[in-house]
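Shown here is one chain on its own, the form predicted alone, set out as structure tokens.
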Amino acid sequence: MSIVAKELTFVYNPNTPFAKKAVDSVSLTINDGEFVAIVGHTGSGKTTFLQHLNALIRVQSGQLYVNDIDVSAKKVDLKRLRGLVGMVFQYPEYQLFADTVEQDVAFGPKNLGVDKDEVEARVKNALTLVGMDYESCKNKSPFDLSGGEKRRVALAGVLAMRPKVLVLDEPTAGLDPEGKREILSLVKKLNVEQGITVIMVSHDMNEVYENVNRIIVFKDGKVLYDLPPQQLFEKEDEIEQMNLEVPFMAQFTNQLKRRGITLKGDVRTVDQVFEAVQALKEGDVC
């Protein structure tokens, strides 16, 4: 199993009048190859939880395992852990710094001590995975690229570390609709074809609903829900009370259910819903 948390708890400013429990006795398992969204309002604890995964925040109480690494141990092999867990922060293009695309993507594996030939192979592979041509872009300045291309290069820099887990914080923030579709399609492809475990934070419930296989909802430092998307968004009243929006397609399918019509299969995108409704019209009883 990929990630296991047991009674994980974290308090900011402990033993002071300003103490705040950000993560409160969280226990959960994320298995290899899952595509999971972690959602919740600001201050819910989701970001603090995620920062534990590669020891940006050290475990105070409870246990945390990433693959076979005990992250809650006093001594943790941080280089190995951060090679396993790739973090892509919000607006990752702001992390670009090198003179060329190749140098930027190569920075991580070089720091891991990977030899020169292997670094070059990883850079080529990572850029290919994100849909960029190595020969045509390797000598370009990353700052001359478009916003979507910058984000791809930043993602390639993480992929060059060969992570088993990819953590994405608002991966589509600031992108136009086409850029959002491209990034989400890329991430889903990495999950399906490369078997990378993906954990995504997003405030856009429509993109969460359409892409992930499981949603973990944080509130006040605790896990309130841990459900597949369709099951979670059937709870419309509860979701809205948490100031989270109910996705458009979930609203539509929920309305159909209230009228006694249940669409067949895992239908969450516009195209999937359209095809399921067409099947109904053609007499394919659900």
Contents of the next structure:
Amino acid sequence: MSIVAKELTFVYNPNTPFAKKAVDSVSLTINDGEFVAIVGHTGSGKTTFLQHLNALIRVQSGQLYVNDIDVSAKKVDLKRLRGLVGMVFQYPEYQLFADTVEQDVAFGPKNLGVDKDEVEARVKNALTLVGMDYESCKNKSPFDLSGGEKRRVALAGVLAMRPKVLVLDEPTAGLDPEGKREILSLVKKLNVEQGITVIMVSHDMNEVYENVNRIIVFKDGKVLYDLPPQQLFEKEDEIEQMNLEVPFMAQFTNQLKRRGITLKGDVRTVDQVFEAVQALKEGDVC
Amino acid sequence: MNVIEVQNASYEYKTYNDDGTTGTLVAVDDVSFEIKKGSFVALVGHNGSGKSTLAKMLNGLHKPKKGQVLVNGLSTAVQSNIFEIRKNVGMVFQNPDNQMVASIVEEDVAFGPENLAIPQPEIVQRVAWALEQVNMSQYAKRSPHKLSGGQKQRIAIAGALAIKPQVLVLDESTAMLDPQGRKEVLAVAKKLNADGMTVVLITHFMEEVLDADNVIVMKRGKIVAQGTPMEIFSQQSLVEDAFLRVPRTVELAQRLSQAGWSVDASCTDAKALGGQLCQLLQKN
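Now that you have shown the form predicted alone, what about the form predicted together with the partner chain?
Entire complex below, previous chain first.
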């Protein structure tokens, strides 16, 4: 079970002088339980691609399967597809609307036709998952919460749909460093403990580098690279040419590598790099 | 010389509870600091720490409930000073889309000076000058809606510059931009500062703070630390207690230095730090 795209192509305003190819024969597979980042410039086609995953945009040409659902078919069970793929847009807290936190989180499952007791159980579960205390927050207005809390409640609203795939568009934008850390560890937890496949769009290469296992780089509607983080950012010149940032820890390890020193193991966070350098002290110099 | 002096200033918001009662939320709590003319000051703090409220106090959008804020010696609490103060303290906010008032770039930039009743020929000059400062001259006749986020934000900065302020306050003006847009806006801020403008930069990106002359750290409405970037970032626990983080390269440099590697503990360039370490290793 997974996401499989084959030769997916999408053109805005087709057959007009304004035609613009946003996604250009993209083929890729994302397996269950992966934590993938999609990066690329504004206008690189990453959002258009992702909007296909729950049929916000219908397939024009090529094929797309989400688990057993053929999204490229004429008739798609949208309710089931959208229950499967949860989308969290940028600044999701702007989409909060209900009078209470409980009603807001319940909106999705209610519309899926889930019965009342089950809805309540899901709301409780989703709020707990995002680290909110159900009893104390359920009757509060979502607008009285802090920025970080609002974002977590908005995320709970999507989790209450029990998605198998979570698509997050810049989940940490606008948050302070601690808020970023909280959201990312929450997303990681959902990925590891709940087995949810996570696809995250981010502009913060440091954040991407430290957290995901696979990075897909979009450029001009095509997949330019599809690599594990360390391998991707070894291509320092190519990445800089694309005007993407090379993560600081990658800049550091790449510089060592150029001088013939390779740090051992997974060296993506400050902690890991520090430990690996300390290990060199023990006379482990290559 | 200080262009802005904040003296024991406090600000509180009225809150409305579900049961109909009201309360107060102290957003800025007895804060004092000075901004030297021509300096580059960074204001950092967690979400809700009061930094945006404080920014709005710098030009009298919020008036202190206690204490005072002086701009060139004029108090923001005195209504008749406000016009003069706003001429001297320009402000650019977070969302570029919320700050566009006209449908053509040059008209948008002209909005400020028009409202100051400046003669038309001088407005034309100022608009041309302001657009040049932010490298957007070639977009003067375009529609702002078709620009990228970074370009829009530079137009917003030009709009503030056209008033010819002494101080430019950027309230998370890079928060919604992609890395390219952020770089553009920061480069403009640094250039303006190099040309003599006082810049107050409010941000969540710790890397943006590294070039500031002075960093002010806020936590829950209070200033918890003030100093040069290195004075601040050498205190990792203080920074993390304020819900912030030390820039990754600086953290690594400091930890390596503490562990006995003789690298520059205040290195901010990851590549250079790597180079230093290589030299140490290859000497042996």
